[in-house]
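Heads up, the chain below is alone and in the form predicted together with the named molecule; it's given as structure tokens.
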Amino acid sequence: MKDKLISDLKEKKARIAVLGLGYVGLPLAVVFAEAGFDVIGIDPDVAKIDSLNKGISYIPDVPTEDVAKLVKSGKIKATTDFSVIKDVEAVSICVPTPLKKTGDPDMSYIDTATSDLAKYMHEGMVVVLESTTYPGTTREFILPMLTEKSGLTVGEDLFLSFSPERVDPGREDWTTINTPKVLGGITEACTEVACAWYSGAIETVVPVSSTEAAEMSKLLENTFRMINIGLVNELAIMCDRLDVDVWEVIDAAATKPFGFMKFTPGPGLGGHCIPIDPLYLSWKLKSVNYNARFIELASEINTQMPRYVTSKVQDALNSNRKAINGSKVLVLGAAYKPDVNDLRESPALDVIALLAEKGADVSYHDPYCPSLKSLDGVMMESVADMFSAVEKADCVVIITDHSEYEYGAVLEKAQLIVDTRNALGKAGRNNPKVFGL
């Protein structure tokens, strides 16, 4: 059965399932085309399945002419239906793994995805688990759910790896075809199986020896980012109580050429990876009564630097002799990062529901992100005319130092700046009117 897969996987006659097209799977699904499988997309979104079947793509990082060549020559179809599953071979599984409200992990996609997978297993069938999830997950949550019913044989008539990815979206160097891949199995044989097929596709694979090892690797990725960010955030008060530089510092640690990593201080910590991979890892401690402080530590530190910066700009307006209550604040960058569209778990929602809470008259300017809904649930609209606005403004805060931003005039027009990423440079270090972290 394995020797057949292999075989099948080599001469990429085995037929490919990717569940869940998003910034993971539809990347992933075009590299497996373009390498020779034929690939069936499954997503529960018709507007997705749609958008596909007429050869349009949905996600910045994968080119509509990629897409349409592909669906025209049938090497990529897609569809809503699961029991397209009974046709295929190979399937990787790249769903969402969002925290809850009360930070648990949210495993409600993974179990929507494996429990419709499970209904049309059979034998000879490669699965590989994708999305970002406690060390565990693929043994004890999901291996059951496609053995129980089917009667399947893990390592002997089903064979299931997990692979942890690594899309980071919009950038060009490192992408799905070219990043290393690691890859994990429940038995030597799974992760033989998933190798095979993924070195067909993509350039490296990195084989581990289970499924945990797997699992615990891309948690390490993202928490010792989170842990490192929540140390410079940490730096940035200290530097404040002693009255340093904390970029000058920064910057004369990165001259070190080896045994140091720059990370650089900000408003808090944004996107749908790093504030949350880390909790999956705490949470699953938790079950094995280990509490892990330096991610509970770095967590608590990140998520309280919205409100340092809010006292900031209290400061600021304070030094004007105006209070934080009925002043105009415009917050200048609303998106988690420069230069992306993506407000989730973006500190500028904290700063402005803190900055609201305190009376100020907020608004906001994103050039990539035209309205938001703030954590209060109020609708907004990005300013029109962002100059007016910052000359108008009592106080601008920077939030997010998106690239196309002409500093040099906010710093001339503004009354008073608070800048949370030194995007003023040391012209704005050194201008009474602007406020650092």
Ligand code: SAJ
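Numbering follows the first chain given and starts at 1. If you're wondering where the values come from, they're calculated on a predicted model, not measured in any experiment. Rigid core (definition): largest C-alpha set, two forms, superposition within 1.5 Å. First, how it differs from the form predicted on its own.
- Glu357: CA moves 2 Å or more between these two forms after rigid-core fitting.
- After superposition on the rigid core, the Cα atom of Asp366 is displaced by 2 Å or more between these two forms.
- After superposing the rigid core, the Cα of Pro60 is displaced by less than 2 Å between these two forms.
Follow the form predicted together with the named molecule with the form predicted on its own, if you could.
Left out here are the partners and the other molecules; the chain alone remains.
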């Protein structure tokens, strides 16, 4: 069974299904299809399915022309119908893994996807979970669901592995195809089959000894980033108290050619991975009576940054003898990072909510996010004329440093600016109407 499946995968005869067609699933489906596999994408979102079947991409990193070409050639199809799995040999699970309000992992998307997958399991299948989660998920959660009712034996007629997604929206240098893929299976045979599959489309595959090692590697990557961001965020607060320029300090430290990696402070953490993934690990460790102190402390610091930014806005307005209550505040940039339209966990949403809570008349501008839903459920529209809004605002808050913003003009026209990203550079840091972190 294993040899036959590996042969079919290497010869691109095996049919592929990708469950979940978001920021991870769609780019992966396209890479598999471009490598020569026949791919069926499955997602409950009818709008996504209709868009894909028309050859239209809804993910900025995936050009519509690429999708249109693959749809026209028949290499990619999309459906909401899970029953098509009975006709495929390889399945990637790429569904969301958010946190509940309590801070516990929300496994509902994985649960639903795996339950639907289990209904159509058959001999000679390889399944790879890509959704970031806590160590042990693949073995303790996915494996029983796929084997108990099907009667399949892992490592013999079912091959199950974990491969952490490493998507960084907006990047052009490291994409799905050339970012190394870590793969760890339940058994050696599982790893072997999964590597045979992924190496047919991904440039570099990195096998590890188990699903737990693969799961933990992803959490290490994002915990490393989360803790270092927490460190520089606290450094920014300390430098503010000491009246030292944090950006100058970081730039100076970054001249060291060894033993230092540059991280920069900001208004908080955003995106689906860094604010969430380390907390999966912290939650898991509580089950073995261990307190992940670094993670908890970094999370506390990072979570408080939007409130710290709000206090800086209040200080800036006070310097102009204005109260935050009733002042017009314009937020520049709503996406969680520059030059993308991704609002997931964006600190801008928290800053907007906190400013409104204090009575500010808040508006925002973002060329990539024409509308957003505030944390209290209110829909907001990006202002049509950014520079008019800049001139009218009592304070402008730069949250996301999109590259297309003309920061020199913003500096000239704004009455007050709180620059959380050092977007204005030295010109802003030497200007009395600019307040940094």
